[in-house]
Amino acid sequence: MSRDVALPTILVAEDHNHDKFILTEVFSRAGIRADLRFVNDGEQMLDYLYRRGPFAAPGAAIMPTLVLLDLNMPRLDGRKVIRILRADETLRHLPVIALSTSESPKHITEAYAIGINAYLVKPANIPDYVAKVSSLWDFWMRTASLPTVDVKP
């Protein structure tokens, strides 16, 4: 007899619909079962994490196990979001992975300096993306011990 196990919730801040589609496809091809929740920018991410606005209703914003954060977004970019999260005692331990097209050593160093837990360069092809996401998943969800984080509205 199998019992229901909640899927890990992955909050993804990504402003391009094509990249959302690609990431959903990558998770599917990698065989990763997760509750992917998408927000369009940093402001929506903070609304989600603090359960404000459209995310205030009970169950509308399940606290994520892991955050995938595009660094270049409109309204409030990922760099500002990570600074806010790391300054907040209730959210600073939330694992945040940067997703970027930039391979610039300067950008990578800056991301780690402000508190990103890992930096993933988006590969140009699906098989490489699947391999990277699978490795990322294996480490963060199967190897690492993660904190439980919950913010009360």
Second form
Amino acid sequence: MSRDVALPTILVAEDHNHDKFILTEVFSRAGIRADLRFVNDGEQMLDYLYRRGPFAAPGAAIMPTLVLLDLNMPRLDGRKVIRILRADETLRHLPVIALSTSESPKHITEAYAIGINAYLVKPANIPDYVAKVSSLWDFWMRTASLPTVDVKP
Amino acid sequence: MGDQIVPDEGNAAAVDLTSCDREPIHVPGGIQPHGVLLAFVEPELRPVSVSADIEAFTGLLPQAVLNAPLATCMTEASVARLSAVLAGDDLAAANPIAIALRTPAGVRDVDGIVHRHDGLTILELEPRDEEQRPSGSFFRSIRTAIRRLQTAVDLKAACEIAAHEVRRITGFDRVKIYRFAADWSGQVIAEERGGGIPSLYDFHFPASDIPAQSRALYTSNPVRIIPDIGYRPSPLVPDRNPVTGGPIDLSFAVLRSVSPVHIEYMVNMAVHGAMSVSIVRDGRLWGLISCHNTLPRFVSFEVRQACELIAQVLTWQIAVLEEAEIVRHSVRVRAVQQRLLHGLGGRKDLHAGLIRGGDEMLALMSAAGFALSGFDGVTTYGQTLSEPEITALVAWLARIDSRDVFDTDCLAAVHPASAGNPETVSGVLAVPLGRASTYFMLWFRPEVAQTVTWGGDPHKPVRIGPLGERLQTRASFDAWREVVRGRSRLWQPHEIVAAIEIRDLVVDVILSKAEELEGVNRQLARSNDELESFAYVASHDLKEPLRHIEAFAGLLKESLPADSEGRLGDMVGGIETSSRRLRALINDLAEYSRVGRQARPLAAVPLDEVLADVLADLRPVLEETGATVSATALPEVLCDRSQIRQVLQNLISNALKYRHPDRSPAITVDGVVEAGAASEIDRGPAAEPVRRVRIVIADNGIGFDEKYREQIFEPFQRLHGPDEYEGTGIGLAICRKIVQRHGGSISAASRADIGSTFTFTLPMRSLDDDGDLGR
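Moving on from the form predicted on its own, please list the structure of the form predicted together with the partner chain.
Okay, now the whole complex, with that chain kicking things off.
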């Protein structure tokens, strides 16, 4: 791990400001120190990852450790973004965690089938939300070994 | 009435008039002796046959005339006139020829009437009555007659005028217009009479009274006179046509001898002189102008010709007036149709509309009753068959593949099973509403006229002739009545056309109503679909802000300083509680809308298994409440398993939830297979009866007031506050929607404090292909 100094970067694709606010709060209440970067939709996310458009400037887009992706976004939908990432040699290793309000088994299965690494139903209840995000953080940042961004597989 | 002959003169056996159809009445072998007949084979003018009564006229024996020059019995000038006529083109136009017979008392002027037939030239000589000689006033009188005829406004008036004018010209005691029906029976439709002669107006006569060959003679030889029925026929000497070798054909002879049957008939009617003029329309014998006299009466050839002219004008008038009648009828049909259309169009109920226009429709069709057999059963108006008879008739009509109009004047003859009292209904006209339809419009007619008021003294002895009692008008009328028993007036072509037009109108109304209904249904289905997808989408979209509210409330709560938890905490708690409730409502709304949206095809499912699953799910609650559930064996039903599971789950959960505080819940589940299953709501879409299971779930809970038995199935209807019992009040609404989707129904009964019973039905075997009854 070469991230002793810098906080881990989490790229969050989330179109709703309330959700951004809530998620930020939840991270904070879970005591997580992370560099949360928000994009509004799938297109912005791709711009970020490919460092183009508003993210073309050097340092404007730090390659994230984790991607949190709302599946239902305007313009480029979360599912399409995943398909694009998984088809791209330089990005396909990125861990992607789907955020959704849907508990439908159909939706969950579909999401895994196109290559997400985890599926998280957004709880309405704040203590639940905090608990979920804490365990998520524990697993991905403390338990699992993550791929190294710069190393080609 | 016709000329008929009985081979053996003086035959006293009872007369079978139907055998008269085969009598050779055109070759009677003799003539009426008021005239003389001479036959030649041209170019020779020497008689090859002569009537024996030549002797009475000329004093010459037939043998003296036969094969002798004509001048033997008439003047040279007469022979010359005859020769000139025979050399001309138009024999008929030349009649009568002035002939002067040589008699012992000197020369006698007679009318010569000549025609050619069957290779013979036949000259008939009739008395010439100088008083009846046509004069200027006679022709004026004929002109008057014709002008009057042309003013007739309808058929009846025309016939009355014709009878009146013929009587005026001929002086007969009684002149009647006799009309043939399609079956050749006849009726006196107009009459003009004087003196003491009784009326025959409106009398009917059977077809056998004027047999076929008589009608043929009336058609070809339109004028017939029998001046004195008391005559003795004068034989032809010899009765042999040398050209054909057979007897002499007198079809076109004016003197042709009359059948003894006919004579006796006239004697029985106390008629001694008669004349008839045929009314022939389009080659068919339409009727007769029939003249009777109590005393012998002769009218001259020229007067007879005038009568023939009147008959001809009457024929034209009949054609015109019948056309006009049909036009008038169709105008009336239109008018009635307009009123019907107006009456039907604005009405929801077709039957009521038809009944309202009933009288007009009956008048139009000259019917006594009508019925509409279809959709909502049988509607009748006026004098009709009974409903069971109509049902039987319609079933039979559908069976005999009667795609077209069916009409009969005698239902008992064609379908005795549906015939009722013929005095009420004999004739039926049935028009199917559609191709291969089992729906019909029917019109009914009673038997034709039953009785006639007989004039004269009924106790007066009737003089019966040697041929028997049958030869009387009274016997004729009885015979006719026998023939028409159980028969109605025939349905006329224009009436059938009118019936078809009314049918078309009714079909139009039905179709437009069906279209309207379909439109409403489509609209309903669409708004129902819209409502469901709206509910679904709304619940989805409602959830997001709700989730945010809950999240913010959660954040707020955690942000409150530990010491300020009092009132602020309660407020945030209020937000949270309300949010939870809103979430529950939204979830239920979504679920309710999903019942219609996520419909799976129906499959055979053992209901026992479903119940077992439900009880397994509810085990914790059942144990906690100490409930007992007893179920009888449940059959296999056709359903969407998960939905029916939900219904059972909801109903049993309710039974547990609304348990009585003083006793443990006891729940029974029964499945009853409905016998017959003929009730209307339980019929499948193909109108095929579907066997159904009735499932009854009864509990001993707190029950409810029965006035809410409908209301509890409405979405979000609750009988208790949310603090008393949990829930949004969607459970029973979902149950009802599911059951309805299965083509069944659900109902509830209850007694407060005693318990509740919920009953729903499910189908037992295959329905239509898409398996979805509720849409």
